[in-house]
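One chain comes next, on its own, written as C-alpha cells: the form predicted alone.
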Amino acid sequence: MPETIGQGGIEHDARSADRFVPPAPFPKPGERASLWQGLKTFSSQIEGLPAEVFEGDAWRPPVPGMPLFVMAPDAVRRVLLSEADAFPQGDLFARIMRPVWGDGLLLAQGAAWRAQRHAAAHAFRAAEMPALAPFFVTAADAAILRWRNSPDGRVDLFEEMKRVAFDVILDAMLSGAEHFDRDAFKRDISLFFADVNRMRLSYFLRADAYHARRPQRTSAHKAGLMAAIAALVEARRTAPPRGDLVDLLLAARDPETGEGFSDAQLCDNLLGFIMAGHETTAVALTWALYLVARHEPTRTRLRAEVNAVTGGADVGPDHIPNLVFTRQVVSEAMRLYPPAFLLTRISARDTELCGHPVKAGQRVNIPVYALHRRADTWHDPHAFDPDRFAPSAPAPDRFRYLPFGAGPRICIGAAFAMAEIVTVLATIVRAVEIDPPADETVWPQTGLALHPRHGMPVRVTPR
C-alpha cells in the first residue's frame, strides 16, 4: 500500500525544521507490486504505481497485454525524441482528443504537423510571452476582487483558478470577440469540456486497433463553438492588431514554405489551445498556491521577491524574467504535482526497451509522476523544496523532469503557461492571505490532468 507521508503536515527532522512533505501517494522503499495495489489504478493511475516504477529502469505489470513502463532516461529519450516516429500517440489518444483538436497541431501527422509546428513555434516564442502580462494580471485582479466581495472569503481555489485560466485564454486569444456573447461562449465551452472529459468504458480497452476502426463521435456542443471561433478569425484577419495570441498566430509563417495557418487550421488550433491552456494551467496554479499557503518560509521569500522586483506595481513584461524564486516555486509545484502525470505512446514496430521486448501495437507508458519523485534523481524527493531549481543548482536531467513533455511533441505553450503561472501566482500571493485546507483533506486525483480530488476549499483574506 502506498505510503502517505505528508498528511500530517510539516515534518521536523535534524536537517531542517521547515521540511514539508505535502500529501500524495508513493510506495514505501522496496515495496513490491501487488494485486491490491494494482487495482487502485482504476480509481487513480498514480496510486497503483509500485516501487518498481519509482526505483527501476522499466516495469511491466504481470498481466498479459499491459503496457511497459519505462523510466531510464535513455529509454525515455528514445520514445520521446530520437525514435519519436516509432512511438506515436496512438488511436486511443486521437479518439479522446479529436473532438477538441480536429486536424490541429496536437493530432496532425507528417508534413501537416511539421508545417503547423513550425508556424506555431514562431507564435509561441518564449521572448514574446512576457508581453502578455497585462492579460494575466487582469484575470488575477478580477479573481482578487471577487474574493474581497465574498461575504466570508470562502472559495474553492481550484474552481477559481479554472476561471482565471479561462479568462486569460479568452482575453489573450479571443480579445476580438465582441461580436458574440462571451458568457454564453464560456458556458458552452464548459459544457463541451465536461462532455469531452467524461471517462468512457471503452477507454480502458487498450487495444489500439479497436479504437482505430470505431467511428469517431463528437460533442453536440462543438458546432456552435466552432462557428463562433470561425467568425472571430474572419473578423480578425482584417482588424487592427490587438497584441494577443490571435495576432501572433495570424502572423505566424512556416519558415521553410512561408505559409501560415488556414482558417480551418487556425480554428482547430484555437479550440485546442483553449482546452490545453485551461485545465493544466489551472491545476498547476492550484497546487502552487496550496504549497505556498502551506509553507510559510516560501511565502515570505516569494512576497519579498515580488515586492523587490515590481516595487509594488503590477507585474509587467519586464518583471517576469526577474521573478526567479517565483519560477522556482512553480517548477517545484509541477515536479510534485505534474499536470501531465503520464505520457503514453504506442510502439509502431517490434523493438525492445531496457531489455524488455515490445511488440508492434503495444503501449509504452512514461510515468512522469514517478520520475519526478525518484530518490536517484532528487534528494528527499517527496519534500517541497523550490531551491532544487535555483540558478546555482544542477539542472535536472531533461528526461527525468518532464512537466511539459519532451521531444518534437513537447508542449508548444510551455513558455506561455510559465509566464502566466508566474504572473498570476505573484499577483495573488502579494494581495491576499490564503488559509489552506487541512492536509488530510488534500489529495491528488488523476483525470486528464492531476487535480485535487476534493477541490481546494480555502478562506481568502485581503492583505
The other form holds:
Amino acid sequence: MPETIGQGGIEHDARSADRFVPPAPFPKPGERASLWQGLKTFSSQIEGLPAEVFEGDAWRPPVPGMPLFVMAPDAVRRVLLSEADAFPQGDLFARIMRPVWGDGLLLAQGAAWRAQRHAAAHAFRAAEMPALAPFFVTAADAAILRWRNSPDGRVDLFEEMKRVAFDVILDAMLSGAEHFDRDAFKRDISLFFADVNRMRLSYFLRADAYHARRPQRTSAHKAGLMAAIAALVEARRTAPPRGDLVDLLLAARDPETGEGFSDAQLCDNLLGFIMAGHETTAVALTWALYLVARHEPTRTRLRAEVNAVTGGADVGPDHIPNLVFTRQVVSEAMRLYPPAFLLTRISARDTELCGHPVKAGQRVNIPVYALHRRADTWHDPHAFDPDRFAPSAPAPDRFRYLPFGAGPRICIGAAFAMAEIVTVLATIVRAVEIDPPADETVWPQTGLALHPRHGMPVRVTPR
Ligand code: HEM
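Having seen the form predicted alone, please provide the structure of the form predicted in complex with protoporphyrin IX containing FE (HEM).
The complete assembly is shown below, putting the previous chain first.
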C-alpha cells in the first residue's frame, strides 16, 4: 500500500519506481469537512477543501451565505453550458474586470458579446495557431540564452516563464511593439496586474465599499498601457501584415454580420488577452517543466519525441500537431495544477442544483482543482501520468476536465496557449537539464492563477 505523509503529502510506492505523486493538498478519502480545515481556505482556496468536494455531487459549507460547490457532471453542464444565461459571472465580477476589459469580450453581453466572440474566435482558430511557432521558439531561445549566461545556472523558473509568456505576448500579439518602451510597458503591466489582483481579493471577500474606490487608481496605471496599444493599433491598420495575432484580429469578422472590431474594442481586447493569457500560460509552463524535471521516464520520452518529430530543427508549425506525447504532458500538468483552479458564477434566479436549493444572487463554485483529482474519474488521481491523455485512452467526461472551462465562455485562447506551451516545453526540455527543487519546498498556491507558493528555484545546465 502507498504510504501517505501528512495531508495530501508525497506518496512513495514500492510497487513502481516510476510512480510520482507531486506535492499538493488533498484530503484523505472520507475525511469530512471540519471548521479547522475550512479556515485553511482563507489562505488558499484549494487548501482545506474537504473530501465531500472530491467525492460528492454538491456541497455547501455549513456556514450561512457560503457558495454551493457543484461537482456532478450534469450540474456543471447546466451551470456552464445548457443554462449559462441563468448563471452569469455577476455584477461584482464585471466591476472588477471593467478596468481591464472595458467594453471588450469578457464583459460584453448578448449580441455585443456574440459579435466580438465570433470575430475573435475566427482569429484564434486552432488551425492558425501553429503558424505562430517562430514567436514561441524565439521567446524560449531567449530564456535558454539567459540561463547559459548565468554564472551558476540558478534561476526561478516561475519568474522565467512569466518573462517567456510576456515576450510571446509582445512578439506574437503586439509584434509592432518595438516602437514603445518594453520595460516601461512591462512595469505598467505589473502595476496594473497588482491592482487587479487586489481587486480580485475584494471580490472574494465581497468588500464592495473597498472595491468601489479602486477603479480610479487602476485607470491611472491603465492610461499608459492603453496609449501604447492604441498607437500600435493605429500604426498596424495601414502597415503591411506581420503574421501575428494583431493581423488576425484586424482581419477578423463576425461570420454572420461581417463586422470587425472597432479600434476601441481592439485595444480593450488586446489588454484583456494579455491579462487572461499571461500568468495562466506562465504557471502551466512552470508546473509542466517541474513535473518533467522531476520524472525521468517522462523526460526521456519527451526528448525522444521532440528529436524524432523535428529531426533536431527548431519546433516549427508542422511539428506542433505531431508532438503528441508533449501535449499529453501539458494536459496532465494542467490536470494536476489547473491554472484556473475555480470557476465561479452567480445564480440569476431561484433554482436547485443536485437537490440543493439555490437562491437568486447566490454564488455557485465549480472546483476545477478537485474535479481533476476525483477517484471516480481518474485512476490513481494524484499521481502524474501523461498516458491518461494518450490518443488510445478513453476520454474523461467533458465536465470532469475543465482547464479551459466549458460552454459559451470557454477560453478563447486555448489553442494559442496549447501551441505556445507545447512549443516552449519541447524547446527547453531538449536544450537543458533542470535540477528541480526538493518536493518538500514545492506547493501550489491560489492567486490570479494556481502558482508555486515559493516560486520554482532550479539549477539549469545546458545539455
Ligand atoms: C494555460 C493558459 C490558459 C488557461 C488555463 C485559461 C483558462 C481559461 C478559463 C478557465 C476560462 C473560462 C473562465 C470562466 O468560465 O469563468 C478562460 C476564459 C478566457 N480566456 Fe483563457 N486561459 C488560458 C490562456 C488564455 C490566453 C493565451 C488567452 C488570450 C490570448 C485567453 C483569453 C481568454 C478570454 C478572452 C476568456 C473569456 C472568454 C469569454 O468570456 O468569452 N486565455 N480562460
